[in-house]
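One chain follows as structure tokens, the form predicted alone.
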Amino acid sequence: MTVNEIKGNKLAAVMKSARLLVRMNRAHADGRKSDTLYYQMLANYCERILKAKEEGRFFAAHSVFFPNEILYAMDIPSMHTEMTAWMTALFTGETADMLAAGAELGLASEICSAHRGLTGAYALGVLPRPDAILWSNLVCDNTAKCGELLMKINHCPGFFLERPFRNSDGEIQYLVAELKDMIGFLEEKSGHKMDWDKLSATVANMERQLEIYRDISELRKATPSPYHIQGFFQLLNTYYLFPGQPEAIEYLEAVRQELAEAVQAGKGAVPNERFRLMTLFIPPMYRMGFLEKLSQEFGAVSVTEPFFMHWGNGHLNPDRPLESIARHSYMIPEACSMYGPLTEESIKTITDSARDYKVHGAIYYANNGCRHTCATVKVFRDALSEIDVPMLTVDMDVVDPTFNSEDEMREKLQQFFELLEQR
């Protein structure tokens, strides 16, 4: 069954929303500098893709955790597929048409809504059509399977990047060979050549980004914790979309400075911090404002998101850029906890974070279409229970707002806060 194209452009809507938020932040004397930098960075990202499409220049679409630092070094505009679906849900709330179109193409509701929505968006023609699809087996089977369908819908070539499960010198060299093949593919299809000096500089900047992320995580250990709940999505989006980019470093440095000043002043993200929470997996994007209100109302602050913010140890070498990019893929927090064998070390990361950040409870946002993360719910609940940290599981969908209502979520979260109050 085919779906007729309709008017409208979801990415343009995200860009307009980001520009509006830039103006709003600049208009408020107490607006955070980091927010202005972030939304400007996001608006520029969307504009670059839209302009490339308008001018007929080559641009690519890539899946989550694909090493888009290589695309930056080759001056190839690129669009993050899953994050585009998430941003559409967050900034526009308009995902019903995308999800319906995905269903019309035969994608079952058990499939991740980010991929269902993305496929539907391309079928509807409400996202710019790429000249190449790039995808990998990181971090789930939905991602590994999506590329061929997107190639078919967009009538374009693609490249699948295979990243081995385990981390050893042999696997690293295998991935380096895969990266070289991908660069050759992109050079042939795009006409752009790899700028190896630019790639080395990008890797050096990625190392700086990792250092700042670690500094930010340390600052969030303070009591009261200084970081607001919506900031998590900004940090997540920054390392998804802007690896090794100067504007990302400027934004992260602003966040670090703001948090350092708040810690020095003893100022928390909420006026009265009562509950320090650990967030596991991604909250529903379309309800970030709602969750912020609850945070303020109940004095509940997410102080750590170990699935996404625990970068651990390890360093990158600009003199060996492809090897560094390969090693970086094993440092990604999600890759450690949601991809490949679930090791004792991965579980220990969760329990250590609970202790280090002095959390009172954990909230696991169980995304309906994410089978591999939902499979870990009991494992992490049991591990946290052993150190006397209760965990609430909130069934939800990261893109589809019809899965549950704000009232349902509020009731579950309020009951959980009442339980924490009694402890």
Second form
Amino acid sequence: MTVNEIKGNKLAAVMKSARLLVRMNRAHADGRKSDTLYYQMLANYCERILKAKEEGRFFAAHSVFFPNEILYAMDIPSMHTEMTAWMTALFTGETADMLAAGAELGLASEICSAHRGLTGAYALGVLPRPDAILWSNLVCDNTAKCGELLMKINHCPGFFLERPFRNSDGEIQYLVAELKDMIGFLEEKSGHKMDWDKLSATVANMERQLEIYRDISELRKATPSPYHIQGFFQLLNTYYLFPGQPEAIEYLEAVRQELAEAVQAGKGAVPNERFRLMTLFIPPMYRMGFLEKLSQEFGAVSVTEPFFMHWGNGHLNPDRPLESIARHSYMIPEACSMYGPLTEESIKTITDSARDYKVHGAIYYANNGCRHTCATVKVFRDALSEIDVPMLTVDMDVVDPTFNSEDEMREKLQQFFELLEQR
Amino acid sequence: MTDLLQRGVRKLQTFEPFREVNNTFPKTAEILAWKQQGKPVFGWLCTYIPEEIIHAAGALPVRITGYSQEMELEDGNAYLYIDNCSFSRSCLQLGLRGGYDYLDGFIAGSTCDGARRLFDLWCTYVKVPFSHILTVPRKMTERAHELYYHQIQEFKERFEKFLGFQIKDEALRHSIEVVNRSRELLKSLYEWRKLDNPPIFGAEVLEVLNASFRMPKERFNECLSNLLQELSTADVRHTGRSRLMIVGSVMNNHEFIRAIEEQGGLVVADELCTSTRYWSDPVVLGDDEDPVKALARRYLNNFPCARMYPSDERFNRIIALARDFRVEGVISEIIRYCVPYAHDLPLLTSRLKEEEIPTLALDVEYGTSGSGQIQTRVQAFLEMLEAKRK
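For comparison with the form predicted alone, produce the structure of the form predicted in complex with the partner chain.
Okay, now the whole complex, with that chain kicking things off.
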């Protein structure tokens, strides 16, 4: 059996779609090099997992913000649980069966759909069964609580990595000790040894990635802004799935190069840039194409997504890889803006971004299952209002397309653009 | 059953102080009098916050809770958004509307998303002179204890700085004794519930517990001692169709339990942070031991919330409780968007099934009185338990 022939396998479906996009992009005269590299990376990512499964090699599933750079350094193929659910929604549009299976297990509809869907997918057997589940409490209760049920469904062991809430030296050392325990767990279960040189090299590459992310963010300040909404999802997926990986650096360098050329040529992401937008939280994955079209139609460009793209000024030290990985977990933009603690600094990040990127308005995608993020809707609306930046809140679900319709979303966005026009 | 309930209440004369406190909370006469004497009041959120430290400072610790009934939560929804649990929305609304305007400070832990964000928004919009949030580990390892010890120590130091004086070890030791006495008395109260025909209803026990968070500890201990004395001589004995345990999210409205008991359920045990999980384990303090160390150990090892890992720790204790109180059925009440408990439910149901204890899972809102559809489902559950017994 080849990896393409696994019946009903959602990951195989994502891989097929990614490969198709590579071919289409290559065939297209105006196809971006970065897009080709991105979809190739995704296809390779899926293939690596599927092949490991096929060959009976150890592979692990891990939750969002789990430091999967450690898995790369140990040569353990890994699958990102939430991104797999999101990519399934994006590439296949087939999430209803997964969500229904999650409900059948007894998971309440208030639980984040990415977790319900993923658990349902495992219960249905439409994802390759991992040999270990790895999860942490970053970034919410859903991630903290998802692991044990996944272990039970997959009949496999697991490791819960506890990441302390606040950022003090004691808490960093706690996390470092947790990372060491986790490496010990993986060495025992997988038979793979940690390659410390490779881990240091990976951390060095993560530092390079951070620099490129910061450069890309800087380039997006240009008027007109050169990047498209789909690109944001690609950047996000890249740091979720490929921390410190050479192919990710190649992709990010291509993006940086393309944006630099566009800025130099005065070419924006849309032909006639009218509205510069701040995107808060993640737009619905399954509507990326729709949002892209809307962006073109209204000349509305997402120029900054501070919850995800504001990497601050911290640096990583490859000579101290575990401590760097621990510190990195406090640099992750989501960890600051979404998880907390909510400080004056996190609010300032939003208002400073609005000013720096010359934003006309902000759109907050309020994901039904993301309680702690939505709790900041009013805080950020109030902060933006003080600097005269209106904010629209769009209720949605990041995976479940039945939550609201395209028409409803279009109407809301259109009204918001009209409001911005009047200003 | 209603007659029986009324008869029970009428006979327990010593119950009145608890009811009085709950009926007037958050502006109880005792809290207002405390403030009038110029003494500070600090709000605490979640059972992972050691209230002994507040007590040792000569301040009044008051647990932050929401409205006692299910309410329209316009402000709560507007500030915390609709997808946060109704407990946090209810608390915030009560705070925004001045219910807790006497507070000198607010202390919380990073226990769950709802609690974290309630703390954030309280600090942003309600505002208090002193606020502190502790990192509360999810594990119960030695390393986690060490971390939590430092967290409590740091909180104590910030608190002392705010108050302008140091909390002496002797004061802390005394406070540990006082709060341990509350735990001991509550344990005695629960012993009565193990009887075939307990002299006190589950709804009444929740009223006692609610009062325990809202009264000066010494006064509560005195009132509970009086109640226990009366129970030992009272001739009231309650019967029911089945012995039940309530598990799940935070609950303060005793009417929810009363609704179950009015249908014939005998609620003899509970696994809530407002009930057994609040009082179950004492602080064990050695003669020469640092009291903060003892607090860290107790609060992290206490009967765990669903937030803790591994969940089996919680499940094992629920099952032990069920055996101890001879529970025939479990009612799980989970507040919508209370994710830690929602994630645990499939695993807990499966564990209880292995013990042949049926579970009724109810999705509720904080403050619900258990009317309407809930009553119908409880009725069917009780019938099923009776049929099972036959």
